[in-house]
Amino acid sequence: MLEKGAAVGEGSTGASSAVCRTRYSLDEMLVLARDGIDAYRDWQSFTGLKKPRASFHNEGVLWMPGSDRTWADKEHERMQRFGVSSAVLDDQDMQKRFPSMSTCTLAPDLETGETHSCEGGSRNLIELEGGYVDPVDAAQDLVQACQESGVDLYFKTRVADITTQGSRVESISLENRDKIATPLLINASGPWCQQIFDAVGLKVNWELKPVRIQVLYRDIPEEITGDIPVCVDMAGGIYFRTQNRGRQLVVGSVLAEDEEEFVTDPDDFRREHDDEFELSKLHALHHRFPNLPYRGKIRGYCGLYTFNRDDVHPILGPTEIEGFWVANGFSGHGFKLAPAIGSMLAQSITGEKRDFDTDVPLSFFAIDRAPIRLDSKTVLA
C-alpha cells in the first residue's frame, strides 16, 4: 500500500463524519451500506485485532422528512425487505426518545433567519442499528491488520509514473525514484485520482471532482438533555451526531448547493469554516433545538469528496488498461461501505468468498456503465 500522506487520515477519511446510515436511493446501495456496517459493528472479527481502537457507536440513524407524512412508512417497510431494523417515530414517540429534539415539520427560513410558528405531526423513520464510528481510529485499525497479515505500508511515498508495457501495468515509479514492479495496480487515492490516470495514461469519461466540504462542531451545554441520534434533518438541509463521549456535536449539510465549491489542487484548498456557513447551520440546527443557548464556542473544518459530477456514484474494477483498476468518486459515501468495496474488489481479483462478503456484483459500478438515473444528485442519493 502506497500512501502519499506522513499518517493515517490525512486526506477525505480523516475528515469524514463517518455517519453509518443504511437508506439509500438504490436497493445496491442500500444492501453495500448494510454489509459495510455490519463489518463496523463486528469490527473486532473483521479486522481479526484483539483490541481495535475504533468501536461502533450505536446512537440510532434518524431521517426527518419534514412535511412528507408518508415517507417515514414507506422506508421503513423497505427496510424491513432487507434485515435493516428500523422504526417510525411521531411526535410523542420522538419526545419520549429525543426530549431536546423539535418535531417541527416546517422548513427553516435560511436566507433571512426568520422565525415561524412551528407545525407538528411528523412521521420519522430511525435506523435501530445505525451510528457512527470515530474514522482514523478505523482507519489505523486497518493499517495494524494489514501490517499483522503482511501486508507492506509506505507512508510518504507519491506516485511520479506509471509504465506500462503495450495495454497493461507494468511498474509504479515513486518521487524517490524507487521502481516497484507490479502486473495489478488499484487507483484508490481519492481526491488525488486524476493525479494516478495521468500517470498511466488513461482518459476516464466520468467527471470526478475534489469538493470542498465543511462541518460545524460546538459543546453540547446542559440544557441539552437526553439523547441525541445521528440525525439527517431533511427539512433543515443538515445532519448532526455526538462526537467526544456525547460532549460535542458535529453539524454538517446534506444540500446540493454545499457540495458544488470544487477545488482544482487537493493539496491546496481552505481548512477553515466559512461564516456564511455557520450561520445557515446554526440557524437549521436551533430550528432543530429550541432550548440551545446562543453561547458557546463554534469550531469547524474542511475535508474533500471526491464527488461524481455524472451519478454521485464510485466507479470501481478493471480498465482499458489491463492490471489497472479503479476504485474512486464515493461523493460521500465512502466511508460506511468501504468494507464492502473492499469484499467486491477483493472477490474480483481472487475469486475468493469469505465473511462478511457482499453480494452486490462489481458490474454495478463498472467504469464502462452508463450513469445512474437519480432524482437527485446529492450525498443523500
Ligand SMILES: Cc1cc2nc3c(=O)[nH]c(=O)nc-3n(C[C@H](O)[C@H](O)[C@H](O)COP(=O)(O)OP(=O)(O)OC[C@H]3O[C@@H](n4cnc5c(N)ncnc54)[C@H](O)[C@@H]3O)c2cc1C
The other form holds:
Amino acid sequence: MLEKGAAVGEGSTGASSAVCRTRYSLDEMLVLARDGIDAYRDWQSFTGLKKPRASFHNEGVLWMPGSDRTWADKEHERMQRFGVSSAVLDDQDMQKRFPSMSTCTLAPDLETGETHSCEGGSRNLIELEGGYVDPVDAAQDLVQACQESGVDLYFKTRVADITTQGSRVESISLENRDKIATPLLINASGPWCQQIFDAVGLKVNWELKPVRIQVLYRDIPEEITGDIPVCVDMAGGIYFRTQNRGRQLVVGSVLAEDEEEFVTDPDDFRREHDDEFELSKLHALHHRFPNLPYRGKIRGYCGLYTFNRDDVHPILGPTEIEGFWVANGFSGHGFKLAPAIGSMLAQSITGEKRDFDTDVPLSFFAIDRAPIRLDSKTVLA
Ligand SMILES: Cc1cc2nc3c(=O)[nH]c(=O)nc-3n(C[C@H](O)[C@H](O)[C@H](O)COP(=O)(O)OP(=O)(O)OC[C@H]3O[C@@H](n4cnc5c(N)ncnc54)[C@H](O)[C@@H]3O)c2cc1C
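Having seen the form predicted alone, the form predicted together with this ligand:
First the chain shown before, then all remaining chains and molecules of the complex.
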C-alpha cells in the first residue's frame, strides 16, 4: 500500500460524511451497500482487531420524500426483498421517534428564504440498520489490520511513474526515485486518479472529475430534544446526521447544483465553505427543526470526491493494460461501499471467497461497460 500522505485520510475519506445507507435506485448498488454496511456493523470481526477505534452509529437512515406519498411504501417493499430492515413512518410515528423534527412535506423556498404554512401527511422510510461511522477511525483501523496481517504499508510515498513492458505493468517509480517491481497495481488514488492514468498511459473513456463538496456543522443546542437520525431530507435538498457523540449536527447537500464545482488540481481547492451554501442549507435545516435557534456558531469544510459524470458509479477491475486495475469514480458513495469493493477486487485477484464477501460481480462496474442509465445523476443515485 503506497500512500503519498503521512497517514490515511488525506483524500476523500478524511472529509467523508460516511453515511451508511442502503437505498439506491439500482438493485446491485443496494446489495453492495448492504454488504459494505454489514462489515461496518460488525467491524471487530471484519478487521480482526481486538479494540477497533471505529464503531457503527446505528441511528437509522430516514428518507423524507416530501409530498410523494407512495415512495416510502414502494422502497420499503423493495428493502424487504433484499433483507434490509426498514419501516414506514407517518406523522404520528415521527413525532414519537424524532420529536424535534417537523414532518412538513413541502419544500422550503431556498431562493427567497420565505416561510410557508407547513403541511403534514408525510410517509417516510427508515432504514433501521443504517447509520454512520467515523471515517478516519475506520481507515486507521484498516491500517492496523493490514499491519497485523503482514501487509507492507508505505507512507510519504508518492507514485510518480509507472513503467510498462509491452502492454503490461512492470514497475512503479516513486518520487524518491526508488522502483518497485510489480505484476499488479490497483489505482485507488481517489481524486488524483487521473495522474495515475497519465503515468501508466491509459486513456480512460469516462469523465472522472474531482468535485468540491461542502459540509457544515454546528453544536446541537438544548432546544433540540430526542433522537436525531441520519436524514435525507429530499424536500429540503439536504442530508444531516449527528457527530461527536450526538453533540453536533453535520449538514450537507443532496442537490445536483452542489456537485458541479470541478477542480483541476486536487491539491489546490478552497477548503472553507461558501456563505451562500451556508444560507440555503441553514434555511432547509431550520425548516426541518423549527425549534433550532439562530444563535450558535456555524462551521464548515470542503472535501473532494471523484465524480463519474457519465453515470455516477465507480469503475472497477482490470483494464487493457495487463496488471493495471482501477477502483475509481466513487462519486459520493465510496465509504459505505468500500468493504464490498475490496471484497470484489480481492475475490477476482485471489479466486478465494471469505466471510463478508459480496456476490455482486466485479464485471457490473467494468471499465468497458456502457454507462448505467439513471433518472438523475446526483449523489443519491
Ligand atoms: C464531503 C464528502 C462527503 C462524503 N459523504 C459520503 C457518505 O456520506 N457516504 C459515502 O459512502 N461516501 C461519502 N463520500 C465519498 C467517499 O468518502 C469516497 O468515495 C471515498 O472516501 C473514496 O475513497 P478512496 O480510497 O477511493 O479515495 P481517497 O480517500 O481520496 O484516497 C486516495 C488516497 O490516495 C492517495 N494518493 C493519491 N495519489 C497518490 C500517489 N500518486 N501516490 C501515493 N498515494 C496517492 C491520497 O493521498 C489518498 O489518501 C463523501 C466524500 C466527501 C468528500
